[in-house]
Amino acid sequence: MVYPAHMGTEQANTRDRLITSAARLFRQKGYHGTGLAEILAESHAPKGSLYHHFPAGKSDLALVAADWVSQGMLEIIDASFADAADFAEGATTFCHKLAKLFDLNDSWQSCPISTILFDGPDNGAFRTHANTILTNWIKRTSLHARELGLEKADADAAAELLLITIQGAWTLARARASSEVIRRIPRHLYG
């Protein structure tokens, strides 16, 4: 499993092995295809630890995997951007990344957030989660566009459509098997 740097591959607590495990279960199998039993035995938590450090289970146990997914996405996005001449340069270390983690084995190759928010139950807190998850990642990148040079209203362009481009190249990729779509994002819309 790939820790993002907010969590070693320390022993970690239950309640990490907990949201560790579930983060990889979801975006393997998806939030309906991954059962409790399947986290804790993965986790090797026992069942009462679970409701313990999440009293609604299962539901509760997807929200905090999905922040926890997306801090590593944060990371991603301040380590591609860190030392980029221009966003142009930045957006393309942050696509050739992703498609890294898309070859790295099959837990990477459908969006984190998207297999367990969106698989997740039909309501308004899950959809609501998202939209705040999504929303970050875009202003983060709009954060780094800034600090590049670009104003306030071209950063948040720019990194809105880098994120949505994004969000279809991985579709694309997974349907044919291949990273490669991710790695040419920035030919697509830099040149």
Second form
Number of protein chains: 2
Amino acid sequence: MVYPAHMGTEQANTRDRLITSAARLFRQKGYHGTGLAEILAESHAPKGSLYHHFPAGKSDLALVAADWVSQGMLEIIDASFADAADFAEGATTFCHKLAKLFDLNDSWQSCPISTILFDGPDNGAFRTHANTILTNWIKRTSLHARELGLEKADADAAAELLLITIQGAWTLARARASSEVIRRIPRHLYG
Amino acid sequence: MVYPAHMGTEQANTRDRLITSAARLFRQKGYHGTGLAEILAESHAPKGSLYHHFPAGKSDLALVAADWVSQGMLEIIDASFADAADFAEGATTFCHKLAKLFDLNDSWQSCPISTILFDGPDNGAFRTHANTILTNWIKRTSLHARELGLEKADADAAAELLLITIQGAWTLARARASSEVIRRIPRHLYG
DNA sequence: GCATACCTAGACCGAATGGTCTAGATGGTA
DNA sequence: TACCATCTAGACCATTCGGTCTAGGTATGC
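What does the same protein look like in the form predicted in complex with a further copy of the same chain, given that the last one was the form predicted on its own?
Full assembly next; the chain just shown is listed first.
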């Protein structure tokens, strides 16, 4: 799981426990595949708390959980490119970090966003939200690319290609139950 | 939708109608997001027929539907590389065909396999099945690559990269509700 | 002390879920 | 005609679903 720095592992409050449990379960079993009862059980929260913190219920929680995961991903992107000499090096670090993350979680979790968001109840809002999150990842990556010397157009293209590839590789990795494909990306793209 | 050549558009029998409806709905709303009632209504079949043709019920149907979609994809791969002068040309045709397919269906369907299979009831069997299907696609693509002159290792790598990229691009295309990303793949990889 | 806002707690509900079961229609064969 | 396998038909069932509602606890301010 992606743990953003702003949320430690200590016993969190009810709201945070709901978010992390929901994020984990949605990634593992999908939105419709996860029941409220399961989320409630894992986060040791009663139903009343859920509907207090997330008045719109399940869909509300899913959106917030996706944001939380997204935040973690942005932090990983930043950490990967922070000390990189060029874009390829940063991208390589990025892939390795993700592969490690994949292995850490019994290698089953879906790409952070797609499963959470692609079968939401209301296609419109969920799709838009997923789009925003993915776009943010690409934008952030492109920003690092520019800082490492690429022209705007090249940076955008490199960032889009990298994230698309990671997205697809993550899917294949899950099907194969192996992070190998993710680790192979740098060789594919820059080798 | 991917329509394999072996199944025309004329009024098919109950079993085939169940498969096509299930495939469409699972791709649109996911496995758990689609109810049996919905599939039954769309295919104008009673419950008895479903459990006659697919004794194991929903999961059985999902597996067969995935196979059917997979068959269609293999035919598209073959058609794309049949008259290609080199691998890049075949891959370009492949991407264009998929983009057209994406546009044809109100641009919402998920990548053929991932959504159908990633939130199945039994992780083991479903994951394995998805893996088999994806591997078949890559194998078939690699075969065409070899016929077009690539060495075995290069062919495998090129096929894996292409299919990974398509997988990811399809996801992003769905989030953006636009097939543009899919069309851009050839420029990214071979341009 | 009291009051107030915030949060927890879980009983309860109608609707929808996947799945089972029996009855009947249908077509081929003798 | 009788017979039999194949398939259609849908009533029916237990369970689970997401969501509502009321009541109780708890912290903070006066």
